[in-house]
Amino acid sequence: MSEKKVNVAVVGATGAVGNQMIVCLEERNFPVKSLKFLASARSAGRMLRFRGDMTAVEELTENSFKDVDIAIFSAGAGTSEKFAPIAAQCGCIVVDNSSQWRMNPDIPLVVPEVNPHAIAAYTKKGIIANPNCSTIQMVVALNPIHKKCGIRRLVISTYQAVSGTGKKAVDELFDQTRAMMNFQNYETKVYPHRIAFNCLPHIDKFMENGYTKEEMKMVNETRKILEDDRIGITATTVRVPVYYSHSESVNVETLQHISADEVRSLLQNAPGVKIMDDPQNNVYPLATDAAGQDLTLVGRIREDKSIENGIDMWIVADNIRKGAATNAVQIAEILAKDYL
């Protein structure tokens, strides 16, 4: 980490995701020389702490980017596309959270494990694009056998907590299984049908192709971090009432053979990955294991039989932490050392 000290915002700090990004900074021991908390208006004024120092939540405006190094945001496409312009054009380094510059082609989309070379090009428009959750987890376990041997196909499916829609979805979840347990009615106003004791095959709006955006993030995401248009991608994302980790089923047909033990020999050594592998003692990747934690588990490595060149795969990460607030800093730190 650079010696330097950095003057830095976090937009939409008083979120689940804004917050744990303030744990991640002071965990990580970024080089801060001054926090700025931002939000809507009505969170103006609420205290929050970092390394032990109580600091006021102050007004997202049009003014509050002045003198600041890097802005991490984390308050939704709508904020994102007004004012990481006005950030980027006061001289601010945006890394933004929200799926609102993810695709724009002059805005890189980093996973520091992945393609941390691309964020060279945030000089064209001063913004870098976090990925989507489930994005991020993915392709941490992908990369290495990408580079070993290339990726023809991929077949995925998610099962994702509630935290990814957000405080709301994981009190309805609470509230929910509390009224089913004790034989009570339940209201359902965050998800289209319940949660509680369910699986839902629908994360965000569906779109004309059948597909859900979610499932459509993946795959353009996707060959946007590989930086490989030629990969074939088939997404299912479903809900599951789970409060915390992304789970993912990957099945990966390869350009070139490749053993489940070579993955694990690759993945062993790959950065932000733990292998949790030992499927005969009932060892895989839990939802409950990832929490909490910065890395991707992989376990259920094993050779697809029913195609020449396949891998079957079970991915899990906190979608709080890697997912999102983790890796914006980790896209800081790099700001921080390599460019400012």
Ligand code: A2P
Contents of the next structure:
Amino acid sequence: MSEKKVNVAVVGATGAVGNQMIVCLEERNFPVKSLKFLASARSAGRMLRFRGDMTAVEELTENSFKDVDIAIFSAGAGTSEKFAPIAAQCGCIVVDNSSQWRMNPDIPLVVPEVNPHAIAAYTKKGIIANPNCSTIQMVVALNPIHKKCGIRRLVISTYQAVSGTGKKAVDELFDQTRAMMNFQNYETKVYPHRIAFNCLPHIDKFMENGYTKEEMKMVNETRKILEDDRIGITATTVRVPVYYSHSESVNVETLQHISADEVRSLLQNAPGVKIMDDPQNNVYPLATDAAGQDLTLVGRIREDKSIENGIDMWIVADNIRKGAATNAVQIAEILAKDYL
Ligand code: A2P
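Having seen the form predicted alone, can you show the form predicted in complex with the named molecule?
Shown next: the complete complex, the earlier chain at its head.
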């Protein structure tokens, strides 16, 4: 990394992802010159720590971005819709974790292990979008296969952690679990049904086509990142009572044949991937393995004998780290190194 030091702002610094962004900037030794914490008026004055220094959170306003080089946003789509263009107009490069700008053709959607070249197009709007968490981990694992033999179709089922919904959902799972274990009544505030000891086939809003928005994010964002609109994709996304890490069952139909062993050796050398695939010894990726680290874990790699060219796999990653904060900070690292 070059020695250029960067003025950084984290928008949504008090949230689950924003907090992790601050941790990632510190852990990865990002070349921070100054760091500004921005959130809503509710949090103004709250103190947050970075590299041993405590700094007060400031209220996000139109004047927040003067002298900021890179602003990493994770404060919801509405906040990004309003403030990302304002930040960009101030000459600041925005890395946006919300869904607001992801499918805008003038805005790159980037997973550094897959399409770092796309970052160059940030000059059009001054904004780079960070993909949906479940999409990021999947394309990290699929990109080498797509490059080698072409992907025709994906059939995906996800098992997604409550932290993807934010802090309130983490609290709701804890409170409901504790209430039930103590034979007490529980409240349901964040999700339409109880999440404790349950699985909800419902993430984000339902759309007219019967899919949820989360499912359609996986369809559209995967095609954009892999730069191939011909891939057929169908997904069912499910919220499960897990705090951290999303797990995914992915059935991959390829254009050319590839064996399970060939997939293993491809992924052995793939950036950001770790294979955990020794089922005879009960080795396969678990949410608990993925939580707190940045690799995408892949296991249960096997040939789908029901079709000519098919592979099944199980893909797990920390949704708050690689699925959000780490990916955004990796993008910022490339900006700092190659573009500032
Ligand atoms: P605040 O804590 O002040 O509400 P999470 O997804 O974990 O709920 O976090 C959402 C983050 O986005 C929080 O940091 C939250 O700040 C921030 N946020 C939400 N709405 C706004 C807003 N209108 N302006 C600035 N920050 C916002």
